[in-house]
Structures are given as structure tokens and as C-alpha cells.
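To begin, one chain is listed below as C-alpha cells, in the form predicted on its own.
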Amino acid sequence: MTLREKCPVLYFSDLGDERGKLVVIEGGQAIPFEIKRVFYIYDSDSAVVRGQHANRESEFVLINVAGKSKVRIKDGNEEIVVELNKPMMGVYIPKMIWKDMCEFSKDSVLLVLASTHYDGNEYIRDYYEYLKEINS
């Protein structure tokens, strides 16, 4: 299975009108998992990388909800970048898989769904020590 297959880029419904946008995200339904824990990123500069690990147990749905970044994806054989600018689009990162979040645009609003309530034990914050769990 590709990288691209592992972290599918996922849309979501627009069920705007004349009045606005309205997109619905339910955990189970247009993600792969109930939804335990969100948050979000914002005010942070084109310069700014955040993430910088991977996790044991938790799955995630990235949105950037109002302007612009880039996740970069690894899982250590290869190396997707995807880029999110639309608040109807969101990228599945499954367990074990590195990520860093960047670029992000000065109106940069990047929404975390997580499967999993935090626990700062089931990060790996090196990538050496990634790799090492990954393929061991």
C-alpha cells in the first residue's frame, strides 16, 4: 500500500446555500474513527513547523478550515506532501505515521480531529527513533 493510499485525501459535502457554507464532519461516518480530542492551530508563520512526530495510538483528520498549509507525510520509505486549502478537504494520518505541519498562510486556522485523548507517552518526537520502532 502506497503513502498516498495509507493517508487519503478526504472531502467532505458542502452543504451550503445563498445563506453560506455549511460542511458536516462526523466521526465514524466521514472519518475512519470517533472523534475523542480536538484542536487547532493558528497564528503561526510560513517560517513555523509544528507536528514533528508520530504517534502509537492515535488517528487524525487534518482541515485547515480558513487559509492555507502543507503536511508532510512520511513512513519511512516515503515522502508525500500535501497541501490544504480548501475547508471541505482534510488529510487521514492512521498511527505510526510521521508528520510535519508548515507553510502555513498568515490566516492559516488548521483543525486537528484526533481518535484518542492526549497522552504525551504514545508520541515519538525523534525520527531516528521512529525509524528504529518501524522497523524493528
Ligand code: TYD
Given for the second form:
Amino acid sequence: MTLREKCPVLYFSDLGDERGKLVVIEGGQAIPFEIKRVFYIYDSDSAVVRGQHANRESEFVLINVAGKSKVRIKDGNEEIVVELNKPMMGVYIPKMIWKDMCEFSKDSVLLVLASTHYDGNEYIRDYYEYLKEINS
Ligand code: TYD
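Okay, that is the form predicted on its own; can I get the form predicted together with ligand TYD now?
Zooming out: every chain and molecule, the one shown earlier first.
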């Protein structure tokens, strides 16, 4: 499976009308897991690189609900960059995939849906440790 197939870009339906747009994301339907946690990142600027980790247990969907950012994704084999620039698009990140978030626009609000509650111990923050674990 290619990295783009492992980390598909998802498009959500826009139920908007003349009053404005409305995007609905239901756990287990538009995204492939039940949502246990939501967090969002804003006020990061174009020089900041966030993430720089892989998760042993968590799956995520990242959505720029305002502004834009880029997600650099690696699996130890391939590398892809996905630009998130529409409130109705997201990218799915499965377990054990390395990700960096960067090039945030000033108005970027990056919404993250996660399949788990937070547990700092399931994060791998050292790229060499990550490579060791995926190759073992
Ligand atoms: P961090 O993982 O460094 O953020 P990012 O992935 O965007 O680079 O998290 C920053 C801090 O917030 C860190 O101290 C851990 C804490 N945190 C939580 O307590 N709960 C959470 O769900 C998340 C994502 C982070």
C-alpha cells in the first residue's frame, strides 16, 4: 500500500445553504474511528514545525477549519506532503506514521480528531526510535 493510500485525503459533505456552510463529521462514518478526543492548534506561524512524532495507538484526522497548513507524512519508506486548505477536507493518519505540521498561515486553526484519550507514553518523539520500532 502506498503512503497516499494509507493516509487518504477525506472530503466531507457540505450541507450548507444560502445561510452559510455546514460540515458534519460523524465518528465511524466519514472517518474510520470513533472520536474520543478533539484538540486544535492555532497561533502557530509559518516558521513553526509541530508534531514530529508517531503514535503507537492513536489514529487522527487533521482538518484546517480555517486558514491552511501542511502535513509532512513519513512511514520510513516514503514521504508525502498534504496541504490542508479547505474546511471540508482532512487527512487520515493511522497508527505508527510519522507526521510534522508546518507552514501555518496566520489564520490557521488546525482541528485534530483522535481515536484515543491522551497518553503521552504512546508517542514516539525520536525519529530513530520510530524507524527501529517499525523495522522490528
Ligand atoms: P504536542 O504533542 O507537543 O503538540 P503537537 O503534536 O502539536 O506538536 O503537545 C503539546 C503539549 O500539550 C504537551 O505538553 C502535551 C499536551 N497535550 C495534552 O495534554 N493532551 C493532548 O491531547 C495533546 C495533543 C497534547
